[in-house]
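One chain is shown next in C-alpha cells, namely the form predicted on its own.
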Amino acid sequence: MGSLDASLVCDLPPFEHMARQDIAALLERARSIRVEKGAAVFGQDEAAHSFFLLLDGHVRVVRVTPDGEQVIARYISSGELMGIAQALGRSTYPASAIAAVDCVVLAWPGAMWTEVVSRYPGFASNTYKTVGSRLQDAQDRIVEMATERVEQRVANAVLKLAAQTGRRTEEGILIDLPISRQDISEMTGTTLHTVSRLMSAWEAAGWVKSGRQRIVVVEGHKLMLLAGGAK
C-alpha cells in the first residue's frame, strides 16, 4: 500500500495544526499494517520497536498485573495514536494492544521518535496532549475504584464506551465494537458474576439490550443517574 494522501488524515487529532507538506512527509515514512481481530499490534514489555496510528478499527489496551490478572486499561478508536512508549520515556510497551475488530494501523520505527518530535512540533504537541489526557483518565479510574460503588463503575464504563464508539440505531445507542461482560469486568475491576447480574437487571428494567458481545444503551439517562451516584 502506498503512502496515504495527507488530506485523508489532516483532520485527525495527531495532525491538527500541522502543515500539509509535513503530514505528507511523515506519512511517506509510515508502513500500513492490517491486523486481524484478536491479534496483537504489540505486546506488554516488548521492546518499543514502533509507534502507531490506528487508521481503522478498535483496539483493546490490556495490562497483565504482577499476580496475573488481566485488566483492560482502555479502548482506542480510529484516529488515535498508540504504542507511544517513547513519549513516556520508556523503551518497552507498558501494555498490550489487541485488535478488537479487524484493524488497519500505520507504523513508524521507534528509532524515528526523537527526530519526528523535533522536526514536527505540532505532532509532538498533539502527542503530549494525548499522553496527558490518558494519564488523567488513569487517575480518574483509580479514584473510581476507590470511591464508587460497583454499579457506578459499570454504568460509567458502559457510558464511556457508548460515547466513544456509539452508533445510533432504532433500538438505541449501539456500542459499535464487540464487547463482552468479561470485558466490562476487566475494565471495572469487578467480577464477571457481578457484571452479569447488573446487566441482567438493567436489561429487565429496559435500560439496555445485550447479547453475545453486543450492548445497546436504550435509557442512557438512567445509567447517567446511576453513574452519578443515584440509587
Second form
There are 2 protein chains.
Amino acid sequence: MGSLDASLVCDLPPFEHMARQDIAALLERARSIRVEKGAAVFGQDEAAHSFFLLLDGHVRVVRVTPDGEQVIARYISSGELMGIAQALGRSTYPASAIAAVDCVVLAWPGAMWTEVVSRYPGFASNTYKTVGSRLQDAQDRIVEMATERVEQRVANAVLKLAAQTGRRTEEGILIDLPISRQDISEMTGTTLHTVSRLMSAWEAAGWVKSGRQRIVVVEGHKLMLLAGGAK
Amino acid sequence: MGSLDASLVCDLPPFEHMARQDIAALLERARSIRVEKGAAVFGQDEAAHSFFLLLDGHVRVVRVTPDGEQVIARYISSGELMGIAQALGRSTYPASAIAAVDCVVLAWPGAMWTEVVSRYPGFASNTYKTVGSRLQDAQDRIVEMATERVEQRVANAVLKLAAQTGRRTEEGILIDLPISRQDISEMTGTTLHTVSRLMSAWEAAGWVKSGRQRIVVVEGHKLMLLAGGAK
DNA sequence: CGAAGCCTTGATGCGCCTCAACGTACGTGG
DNA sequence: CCACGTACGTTGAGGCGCATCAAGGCTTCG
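I would like to compare: after the form predicted on its own, may I see the structure of the form predicted in complex with the DNA?
What follows is the whole complex; the chain from before opens it.
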C-alpha cells in the first residue's frame, strides 16, 4: 500500500524521540490495512506473523476460554501498538484483536522486530514502556478482582473507558465506541444482568446516561467514590 | 562483596547464549546480598534503584492495597530475575518482594540497565522473554479470576506451586517453601477459611497431605480435573 | 509455660449468578 | 416502507457459593 507521511505519526508515543527520517524509513516498510468493524486484526493462538500500530479506530483485545467464555483484556486506542508478541519472544498471539469500529492499522512483518530493535533503540524502549504499563494494568486488575466487589469493578471499568476514549459532550463524557452491557461484564468478570442493574441504578441517580451500546458519564466523581475513593 | 564465578550462573536462563567472559564481566559489577526470611528485597512504590537476580531461595512478590489487603502477584524461584522495573521504563517498584526463606540475591544498579541492553543484547532479549511470560501469566490469572470458581483457582494455585517449587518425596510432591492457608488465599482472591476447608476435603479424599505451612500433592491429576480438565 | 501464630470447623447471611420473561431499537428483505 | 428477525436491554424471583462471624485446638518459639 502507499507510503504514509512521517508527520502523521511522529507525535505518537511509539515514535517519541525518533528522527523524522528514521520514522519515514520505518513507515516505508509497513503495510497499511483497513479492518472492518467486527473483523479480527489477529487471532488468538495464531502464528505471530506481524506486529501492529493502530492508526485509527478502536480495537478490543479478547481472550476466549476453552469453554467459550470471553474475557476482554483491554481496549486499544489509536496511536497504540498491539500484537507485539515477538518483542516478548512469543511465537503466537495470546489473544484476539477485534475491531470495535472500522479501523486502519499499520503492520510490520514480525521477523523485522530484531532488526528494528537494534536499528531504532528509541522505538524499542518505547515499546517496552508500553509493555510495562500493560503488565502494571494487568496486575492492577488482578488486585481489583481479588479485593473489590462487582459494583466497584464496574465503576472502575466505566471510568477507565471514559478516560481512555471519552469525548466531552454537553451531556457529559461520552464513551466514544459502541459498548454493550455484555462488553462491560466481560471486562469485569460479572454478568450482563448485574451490569444492567448497576447502570439502571446509576442512571436513576443521575450519574450516567446510557442506552443501546452507549454510555455517557455525567458525574464521574460519584463513580470514583464508588470505585474506591482512596486512590 | 566478592566476585562470583561465571560457571555458577551460566546455565541460568537469563544468561543463555552469553559468552562466558561477558557473564563474568556482568557479575563483576553486581553486589551479592543475603536476605533473611521475612525481609524485603525491595518495597512497593520505592525508587527502583536496582534490578536483581535471585541466586538462592524463594521470594514472594506482594502488592498491598490502599486498605491494607495483600495480594500475592507471584513467587520467584532461584535463577529468576526480579525488580526489573527499569527495563520497562518504570521508576518505582510496583510491588514488594519478600524473602519466603533465607535468600541470596545479586543486585545491579538500575542505572546500568541501558548500558546492559546495548552491550549484551542476549541478556536483554532473555529479560523481555521473562517479561512476556509474566504478562501472559497475569492475563491468564485475570481470565481465571473472571471465569472460574474458588475451588478451581485454589487447585490451580497449588498445582502451579508444585510445578514451580515442587520436590519429589516418597509421600508425593512437596511444595518446598513455607506456605500458609492465608498465602494461598492471597494468591487466589479468597479467604483462609475457604482454603482451609478445601484442603481438609482434599486431604480426606487422599489427594494431598498438608500441615502447618506445608503442602504435599499426592494425586496431582485429581486436582487437575478440578482445576478445569480441559486445558 | 505462656503467648502468638496457624489451622479447623460450625453457623449465618448476603452478593451476585442463574433462570425466566418481556420490552425495545436496529437493519434487512419482501 | 413496513414486517419481521435479531440483538440488546430491563427487571423479577430464587438459590447457592463463599465471605463473615465466632469459637476452639494445636504447634512452635521465646
